[in-house]
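Quick heads-up: it's one chain on its own, the form predicted on its own, in structure tokens.
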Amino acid sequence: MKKFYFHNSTKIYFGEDEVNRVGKLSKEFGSKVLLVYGKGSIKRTGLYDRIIKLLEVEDIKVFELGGIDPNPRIESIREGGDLCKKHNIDLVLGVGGGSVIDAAKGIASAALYDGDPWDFYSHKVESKGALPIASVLTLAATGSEMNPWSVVTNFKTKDKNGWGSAYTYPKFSILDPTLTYSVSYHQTGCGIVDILTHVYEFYFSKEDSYLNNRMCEAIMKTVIHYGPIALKDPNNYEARANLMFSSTLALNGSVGFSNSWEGFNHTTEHVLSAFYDIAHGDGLSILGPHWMKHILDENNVEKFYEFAVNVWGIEPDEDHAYVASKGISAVFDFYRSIEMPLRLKDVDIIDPDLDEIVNKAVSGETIGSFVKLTKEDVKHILMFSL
């Protein structure tokens, strides 16, 4: 195991009706809250009214910024930062999925910065502080509820960048699995793929820590088991609960403490999203299996053999390359079984400019750490994804 530094300061309140704590927990940070949410699903489900009442009981004045997009825009971060400054906000509360929570982090940072918050996401400056951030999670996918990372899109420059700081860990996050009952079939599938891909990107690593690998495998097997159950029975508490906390564990540092981050899938998907505004999970579903198929070779066959046997239950065989290939085929089959796209044409990306995408994705000579991929490699993967 390599040296590592691990810190996570977020308090998690997990379980049914834990949302009832939101008023008292928010009050600890002050009496003015900016409520950040998405396109209106929390109003349709009644969660919005519930949270407003819980905040008002604590004499908290609520300001709002709704309409956060699935790929949150930098314009929303700017608007939210201005609202915080104007009203002297004490706490930024994101109620929704990862996009909303990501936006809350950017807004909380913009509130204490005099420049353009895109400076953070373009890595021109480092944040020197942020307002307190909290979240009520409604979608199991990104893990943003227990990490500092925030991903925001600038469609004017066709950039979708991730950024985080020591100040952008949520102070608390409420994880009530029942709040995910209303998530659509497709968005549940997107979440499943996002969780798995987060784990892939630490599991497929040069460091190969035994403990890290077993933790990764446990999360992947849990998602593979409970994902289809949640899709078939959306109100199944155990399925939703296991997916929800798998999402949190996949990217709160627990499975990345001793392995390098691989990086190809998320970096390249961010480019696709910035160009075509597709769902994040759709992009990952298309890229991941084709990436695996492309990189499998004699140097990493044992890792893929381990993946096939320990995660997918493929029968062991002396021909490790054969078993490894069956493991990759299992990924294709699983994504197909939950009706996730496997080709760019499945999300209406027809005749894309592959060279432009590749040049945006590969900023240096190569991308990825498990297998270093050249621009030619990335173009090859995209061609097979058409």
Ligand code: NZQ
Contents of the next structure:
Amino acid sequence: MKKFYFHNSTKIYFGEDEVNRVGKLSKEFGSKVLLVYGKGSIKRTGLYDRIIKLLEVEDIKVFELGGIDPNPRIESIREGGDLCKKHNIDLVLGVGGGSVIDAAKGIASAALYDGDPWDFYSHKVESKGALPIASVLTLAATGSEMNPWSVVTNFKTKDKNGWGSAYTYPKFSILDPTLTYSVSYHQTGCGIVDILTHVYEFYFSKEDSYLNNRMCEAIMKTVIHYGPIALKDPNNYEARANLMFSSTLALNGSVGFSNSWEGFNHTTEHVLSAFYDIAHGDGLSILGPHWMKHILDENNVEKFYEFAVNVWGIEPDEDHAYVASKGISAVFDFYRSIEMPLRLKDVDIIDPDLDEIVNKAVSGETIGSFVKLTKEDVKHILMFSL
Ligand code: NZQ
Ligand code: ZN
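Next block: the form predicted together with the named molecule, after the form predicted on its own:
Whole complex next, starting from this chain.
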């Protein structure tokens, strides 16, 4: 196991009706809250009214920034930052999925910065602080509820960049699985694929720590077990609860403490989203299985064998290469069975400029840490994904 430093400052309140704490918890940070939310799901489910009441009971004045897009835009971060400055906001509260929580982090940082917040996302300047951030999670997918990361798109420059700072951990996040009952079939599927990808981007790692690997397997097995149950029965509490905390554990440092991050899938997906504004989970679903198929060789066959047997329940066999490839087929089959896309054309990306995508994704010589891929490799994977 390699050396590591682990710190995560976010408090988690998990369970049905834990959202009722939002007023009291928010009040600890002051009496002016900027409520950040998406395109309307929280109004349709009644969560918006519930939260406004809970905040107002505590004499909190609520300012609002709704309309955050899936794949949040830098323009929203600028607008939110200005609102915080104008109204002397004490806490930025994101209520929604990863897009909303990511936006809340950018906004809270922009509030204490005089320049353009894109400077953070383009890694031009280091953030020197942020207003306190908190979240009420409504979609199990990104892990944003318990990590410092924020992923924002600048569609003018076709850049979707991830960034985070020591100041952008939410102070608290409320995880009430019943708030995810209303998530659509497709978004639930996107969440399932996102969680799995977060985990396998740590599982396929050169460090190969035993404990880290077993923790990864536990999360992947949980998601493979409960994902289809949640899809079939959206109000199944155990299924939604297991998916929800799996999403948190997948990207809060718990499975990235010793194994290093692979990176190909997320980096390339962010380029696809920046070019075509597709859902993050759709892009990952297209890339992941084709990436596995491309990288499998005699150097990593034992790792794929372990993946096939321990995660997908493939029968052990002396022929490890055969079992390994059956494991990859199981990923294709699982994604197909939950109606997730496996080809770019499934998300209406027809005749893409592959060189443009490849050049944006591979900024240096290679991409990926488990297997270093050249531009030619990446183009090959994309061609098989057409
Ligand atoms: O906008 P509203 O109306 O809220 O609807 C959203 C949106 O249309 C809807 N939704 C959310 N909760 C719902 C619901 N609909 C019904 N009932 C509910 N309870 O779902 C749609 C997608 O929401 P979004 O927040 O975009 O999804 P997700 O949580 O998957 O977040 C995706 C974003 O997070 C980034 C992605 O790149 C993408 O921009 N990521 C953030 C990461 C992080 N911060 O650590 C890591 C990830 O790898 C990822 O890159
Ligand atoms: Zn992701």
